[in-house]
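Heads up, the chain below is alone and in the form predicted alone; it's given as structure tokens.
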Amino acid sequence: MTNGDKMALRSGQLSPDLLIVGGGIMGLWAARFAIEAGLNVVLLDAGRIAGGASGGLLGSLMPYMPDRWCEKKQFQFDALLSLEEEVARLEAETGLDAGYRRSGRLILLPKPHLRTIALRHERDAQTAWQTPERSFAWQVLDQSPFGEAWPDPAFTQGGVVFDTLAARVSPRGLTQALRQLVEASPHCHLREGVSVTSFDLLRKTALLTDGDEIAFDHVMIAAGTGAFPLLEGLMPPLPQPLGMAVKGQAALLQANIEPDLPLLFLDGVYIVPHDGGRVAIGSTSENQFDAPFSTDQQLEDVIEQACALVPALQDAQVLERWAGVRPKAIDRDPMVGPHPAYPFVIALAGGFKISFGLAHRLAQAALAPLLGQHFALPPGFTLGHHLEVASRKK
């Protein structure tokens, strides 16, 4: 099959089995698994593939706290474990490095009373963070086992938590590997700089911003913050929007920090060692903003806080400052699954801060109905749940 013949035609149009709207981390994983299942795919992105929030810097893969274990936390735990295998498989197929490492995390306890809470979580992890094959710890320690430089002991009056489950990945490395894989497939057609303006659900077609029209069997809406208006356009007006954009800012420093060191976390500040001695610093979460893609003093404040936690960062060169918007669904959790009235329309959105750790599992869940498979999601992760919340009057 040649590249030009790889899509069936309907009335002269591209007619894939699956149209994916949005080429971020969600859409790329969906395309990867759909192609693997033998589906013909068209993947659209309004800008560059992985050029939005998925093209950021941080790459932290941090688990939920091990207390009050629930279906949602179990789903994330399983996803964080299976991501390690999926990344290894992706790297083997492409020869690219996704920058993945299960380096763990240090949570700083600047006040003694925080240690009491952390000790309760330590007991919780002894049952929650276990599988028959692997065991992960939430250890409460008096001081960092990585020396006084990581971090400054002034911020560990109550000790530290060493979590061995957390990991990190290069957002750009992972998305580049996914792009290379799907772009090389004869079953996938990529288009950048174009998105959907409207759907004709009776004809199962999408009108694109460049005037073209694509017919499809199924459509998956994975357009980040753009997914909310597309989904809202398929139903009568809702009392509340399905989601919103949240701005984040981050920075990348050249600090000659060992890449095996664990992530550091304190009061919303993340410090993430990456390969090549680079360190990602982040991030803000801004519900109100004027300039979504520009950095400002809020980022400088985060960098200053990070330099206080690790004085070795004070003279580090800032290689890049980044800002972008992330999709936060109305109930915060991912928003996945078929539309109740149009089962051929599938949502794959939301996710907010946890998308990189869950996206592969969410994509598999979203594809399951197409493939005749059962893939259970936590109830709060479904599109139906979010539609119900958005339907309530304020």
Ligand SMILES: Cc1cc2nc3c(=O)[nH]c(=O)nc-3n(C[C@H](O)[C@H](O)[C@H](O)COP(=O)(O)OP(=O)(O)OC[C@H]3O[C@@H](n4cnc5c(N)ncnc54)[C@H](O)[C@@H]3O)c2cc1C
The other form holds:
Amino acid sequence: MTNGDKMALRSGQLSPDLLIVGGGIMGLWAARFAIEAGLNVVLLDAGRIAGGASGGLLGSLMPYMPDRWCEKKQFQFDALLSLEEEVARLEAETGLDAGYRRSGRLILLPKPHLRTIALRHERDAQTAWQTPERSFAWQVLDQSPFGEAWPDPAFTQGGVVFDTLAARVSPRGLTQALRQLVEASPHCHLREGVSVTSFDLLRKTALLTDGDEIAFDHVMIAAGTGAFPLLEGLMPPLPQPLGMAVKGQAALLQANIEPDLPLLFLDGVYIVPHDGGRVAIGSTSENQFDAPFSTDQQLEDVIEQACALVPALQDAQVLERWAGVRPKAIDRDPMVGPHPAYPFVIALAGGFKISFGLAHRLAQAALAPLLGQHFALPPGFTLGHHLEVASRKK
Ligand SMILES: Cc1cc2nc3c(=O)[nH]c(=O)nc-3n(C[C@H](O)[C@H](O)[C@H](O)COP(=O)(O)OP(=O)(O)OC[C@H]3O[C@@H](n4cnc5c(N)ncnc54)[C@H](O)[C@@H]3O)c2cc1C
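Structure of the form predicted in complex with this ligand (previous: the form predicted alone):
Next comes the full complex, this chain leading.
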């Protein structure tokens, strides 16, 4: 695509092969792979690219539990492994650092009875978390192998689980690298500050808030919580909404903590060491809220819990407090793939709390039909499945 073509795209005269609505982690990975496959792409965002839920602080990449192994757990396992290579490739191409590290995770066992359950999972991981080349453990230990400060031993009466599969990434580092890559491509045009309000499916056009229209061959709806109303607008009213927004709050501290230390997890509180001695702490989970993007006492409570787990955090400076809304699809799992009635409309949404570990594989699966490829998704991850659930009466 020439610069002239890009100008034409801006005024709606050209139709891209793929219009991607939403430039969060989902839409950015989709743009990356679509460009690589030779498609012409327009990537639109209502606000800033990566200014939604993907612009946060935490970046934990947490595996599903190794028990009751199933297709969706295998999909996520494969995704957590392949992310390593995809991030390395992206960093090599952009020269940017995405802040990725497979640091593992310590799950604290404050009560002895939790150890019995953890030991069962240890055995499960010995079969589930393996590949011919690599082996990951869910190891039950009496105490943290990382010393008395990580975490305070008062919280490990039943021992700890050391999960060697978990990892972390800098949400802003990764999205910035993806943005730089797609923005530099002659095959991609980015537009920020403009929303898609509706689609004309007969003409295959998207109507924008600034009055423009964009015609497309395919459209990918990767609009985070905004994906649910856009998809609902394509069909007769459903008995239940396709998904909802769940608010979360997190904080970033300057704590001079070693960046190699594993993530700590207890009762929904995550402590995630990042590069530069920074530590992210999260998260709240709020189904009802008035102010989606502001923080409040609930975050202060999470910070206090984290400081109890790691007393060294007590003197740390809080660099940032942040809030965002996670896209939770009706059946909780990601909602991906072609619309059953309009195969040129493709969903890529609903990553809820685990998008960063999955988005690259979900994007590849979402693109596969456009590229004449087959990429099997777990049935529960498909748009068709979520539509079926939303069609049931409550
Ligand atoms: C506090 C908190 C902590 C979290 N921690 C983790 C974690 O540790 N690990 C993890 O994997 N996940 C985590 N998540 C979840 C993760 O951030 C989200 O699941 C993920 O960012 C969703 O990505 P997305 O691309 O689907 O949506 P978004 O990042 O929200 O991107 C969607 C984009 O679409 C745009 N948009 C919306 N409607 C329209 C429209 N009509 N037209 C054009 N553009 C539109 C928006 O402006 C937005 O930029 C956390 C979330 C929160 C809130």
